[in-house]
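In the block that follows, a single chain appears as structure tokens, in the form predicted on its own.
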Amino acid sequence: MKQTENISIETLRSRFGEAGLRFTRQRETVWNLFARSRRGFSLVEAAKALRKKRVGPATVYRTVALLEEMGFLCRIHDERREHRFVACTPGHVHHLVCRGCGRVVEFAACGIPILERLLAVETGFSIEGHYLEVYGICSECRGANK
């Protein structure tokens, strides 16, 4: 259930061209490590694991923000707390994280709506969004515990 396999190099490329940008070959090694990753990278290990191939760490720490931005790369929270990046689809979507292995799979499904018209109504706030994650154990792992 990786959906971002179906977002191409060339839908990248274009994206990046509408912001006035180049997505140069450093920056396709940085988007490829993601997209083929099931549990994502902290910025940290992503700079480790691309210094081989002489992707900087300053590259890295840029097109992550870039990704991000654009959408491409979100951002969530590990086992520890920390944050990593993953992978995903443009859009509204959301996050299943197994605290066993890490895998990260998206979801769109969000009944959170109706909890922000309740919450304005009684806060007298005016939401502009929300954020969501979801965390258990998945189904390989669980299967692994038996």
Second form
There are 2 protein chains.
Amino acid sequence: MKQTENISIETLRSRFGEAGLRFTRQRETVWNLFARSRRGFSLVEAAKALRKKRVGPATVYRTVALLEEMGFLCRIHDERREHRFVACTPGHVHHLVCRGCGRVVEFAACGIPILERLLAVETGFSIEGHYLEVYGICSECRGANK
Amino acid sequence: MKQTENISIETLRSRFGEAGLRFTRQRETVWNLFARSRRGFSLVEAAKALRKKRVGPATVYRTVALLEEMGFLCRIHDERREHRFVACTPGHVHHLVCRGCGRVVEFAACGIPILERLLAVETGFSIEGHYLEVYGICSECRGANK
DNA sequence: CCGTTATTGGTAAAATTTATCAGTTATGAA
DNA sequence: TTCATAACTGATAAATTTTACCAATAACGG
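Other form of same protein, the form predicted together with a further copy of the same chain, not the form predicted on its own:
In what comes next, the whole complex appears, and the chain from above leads the way.
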């Protein structure tokens, strides 16, 4: 399974342009932080890391929300505790999260649609979507424990 | 599909006893709030609702965390925004959430294990668990829109 | 009923998130 | 390249959410 291939800066810039938004130094800096991390960051972590790079906290909050809306960042719930954001491929994807190092691998799930049809019949709901996150230990973390 | 059948107060009381914990008026009050709601509450909502019933905010936070640890409350992410807690059957269950009224219906998922085996092969992770939440519109909310 | 001790409430403090607005800067046009 | 416009930012204040603290309370066993 391929590791997440990140969106290029140029793609990002043009998507901003199309939306009538400016691609500022700060926005690029925020994106780079996430694009280079397999694990992602919580808002607090990102704000702290970006302060050193002259990006104010308010801008970090605003930019992360914006990138999430645009589909470039995904929110990871990470086993019921902290929220993190990771760079992701726009569209419907899911994440496999390592309980050891926290690294995130994207995958395009399936098998769920069948379940959804069953649920629709049994509950009377019309099903519109789902959120799935899988947890495990990556091979690297397994190796480290030996 | 059956509506969530709540744990009885007596069951709850004895589980507290077994764990060496006291079953106080406040803890019972907190439980009752959640047990009677199909939708659940966020911590802020619960704290506000319980203040009227003479349960302090600190106690609400502590008790919700405790009930979650014991498996009587489950955390709902609710479509990427607010966290809510709902009374749930202990064990591995998932939730179907109405985008209209927010009501939550439990279900025991399946189909996921097959996906997990596939992911294990493709990523090298050893898979240990997952979190699944499904969104839709309940029949009551659909009816209301007509 | 009593004593022990877990639990609570009320408040203070900490941590997180949002609002505000004057100053900055990306962008397109000239 | 320069300029004008308006989006964006930063710094701080304010609001909101969560945790810490400790004397007072009350659940539970004996």
